[in-house]
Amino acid sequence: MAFMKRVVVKKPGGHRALELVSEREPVVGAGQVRVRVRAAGVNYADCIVRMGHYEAAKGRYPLTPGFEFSGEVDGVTPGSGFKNGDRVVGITRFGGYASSVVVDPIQLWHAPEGWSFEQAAAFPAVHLTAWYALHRAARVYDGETVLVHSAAGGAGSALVQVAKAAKCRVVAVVGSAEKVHVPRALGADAVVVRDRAGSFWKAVDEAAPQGFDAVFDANGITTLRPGFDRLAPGGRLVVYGFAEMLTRGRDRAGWMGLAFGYARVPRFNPFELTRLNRSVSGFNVVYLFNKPELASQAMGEMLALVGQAKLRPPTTTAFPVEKVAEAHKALESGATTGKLVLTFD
């Protein structure tokens, strides 16, 4: 009888809520595929799940966090399109922090040739985010100018590359001078270092004096209104996160702090949007997990860009699954670049 390791959050909380347990491996059902997981991506959304503030996770505890993984197929049923030993990358609506995962074939793809398991596991969530933000929410066009916040992180790095592949001009914002090299190496046309005083907006204006056709923001509070004000006619502000509502370095968010953050989120008047010919949209990438055909289309297009050498393997920092709490702490610090992943023996 085979056993697996998986991380369980029995009830929302701090880093201690992440428990590593040993259980029997899942059985492969009809039409499904089982993967022996070698690496699982760590996303900021996983931290929100742990804290109990992720809407899609409410009412599902105890649960295992994780939306993406890579590994080797070790259990199939006829007609799946995969065989034992295939190196694959996949997505799952929670459950990725486990050494064995069972999913439907539409949730799996062959891993890019030559990529490590860590690189493959770091790919889906941020590139699905970038694809949806650029091609569905903003619908960018060749030659448009876009602004990407948090451009040295996982989603930000993906947005820079996918925007360049779409032939956009990219202005990237990073949180410190030590991170400037990340979006610059990925092809960003200009890189600006953000400061708390907000004086960085002058450099942003100098980089795009005619304004932006699209702004991509996961900060969620202080940069939303200034970004909206810098949209050119027909410009789109796309919101896909609210990182500023959670204090860096803390393993959970207090309700008073959340309430204060919520009160500071700007509101946009429909009359204002119409008068200025600008739009605001938001999305949650978990939406794609309820649209498997759309997720499959998005991943297919992103992997095609990999094959054309237009997307680089993600930069990763690996933590053994036994140190999952350390991975969450590192991500919440705001000091990391690229993607963090958990590894399984």
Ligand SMILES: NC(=O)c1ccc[n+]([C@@H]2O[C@H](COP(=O)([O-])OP(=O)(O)OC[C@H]3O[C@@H](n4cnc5c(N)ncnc54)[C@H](OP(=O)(O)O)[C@@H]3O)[C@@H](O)[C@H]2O)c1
Given for the second form:
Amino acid sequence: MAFMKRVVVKKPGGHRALELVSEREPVVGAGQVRVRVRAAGVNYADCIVRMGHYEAAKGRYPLTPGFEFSGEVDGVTPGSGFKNGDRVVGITRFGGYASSVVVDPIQLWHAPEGWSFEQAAAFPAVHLTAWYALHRAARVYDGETVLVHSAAGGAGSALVQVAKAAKCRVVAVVGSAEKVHVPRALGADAVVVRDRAGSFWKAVDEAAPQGFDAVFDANGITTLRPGFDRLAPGGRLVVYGFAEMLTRGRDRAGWMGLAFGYARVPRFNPFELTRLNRSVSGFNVVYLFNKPELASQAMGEMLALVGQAKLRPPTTTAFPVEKVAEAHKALESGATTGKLVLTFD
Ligand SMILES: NC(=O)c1ccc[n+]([C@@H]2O[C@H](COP(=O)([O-])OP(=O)(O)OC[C@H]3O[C@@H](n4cnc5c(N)ncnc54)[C@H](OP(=O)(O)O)[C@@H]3O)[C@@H](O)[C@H]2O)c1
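So that was the form predicted on its own. Now I'd like the form predicted in complex with the ligand, please.
Okay, now the whole complex, with that chain kicking things off.
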């Protein structure tokens, strides 16, 4: 009987809520595929799941976080389209932080050739996010100018690359000077360092004097209104996260802080949207789990860009699964670049 390692959050909380357990490997059901996981992507959303504030996780505890993984197929049933030993990358609505997962074949793809398991595991969530943000929420066109916040992080790096692949002009904003090289290396046309006082908006305006056709914001509070104000006619503000609701470096959100953050989130008036010819939209990529065909289309398009060398393998920092708490701590610091992944030996 084979055993596996799995991270479990029995009750939402701080880093101590992440428990590593050993248990029997899951059995492959009819039409399913089992993967021996070698790496699992870590997303900011996983921290929010651990804290208990992630809407789609409510009522599901005890729960294993994790939306993405890579590894080798080690159990198939007829008709799955995969065979034992295939190197694959996959998505799962929770459960990714485990050394063995069982999924439907529609949640699996062959890993890009030449990529490490770490690089493959870091790919799906942020590229599905970038695909949805750019091609569904904002519907960007060739030649449009877009603004990407937190452009050195996981989702931000993907947005920069997918926007460049869509032939957009990209202005990237990062939280510190140490991060500037990341979006620059990914092809951003201008990179601006954010400061607390907000004087960085002057540099943003110089980089895009005509304003923006689309702005992608997961800070969620202070940059939303100034981003909206910089939309050109027909411009779209896409909101996809609220990182600023949490205090950097803290492993839990205080209710007072959340309430204060909520009160500061700007409200957009429909009269204003109509008068200015601008729109505001939001999304959560978890929605794609209810639309497997759409997720499949999106991953297909993203992997095709990899095949055309228009997307680079993600830059990763690996943590053995035993150090999952350190991975969450690093992500919550707001200082990381690229993607973090957990590895399983
Ligand atoms: N809606 C969706 O479907 C969806 C999907 C994926 C990600 N997201 C959201 O997108 C954001 C990025 O996710 P990610 O997994 O790729 O993480 P990440 O960008 O690798 O890391 C988070 C980044 O957010 C910025 N940040 C702003 N305020 C922060 C705070 N209070 N604490 C920590 N970081 C803060 C920091 O970058 P700078 O200081 O450089 O700005 C930090 O590096 C998160 O808000 C996440 O919830 C949403």
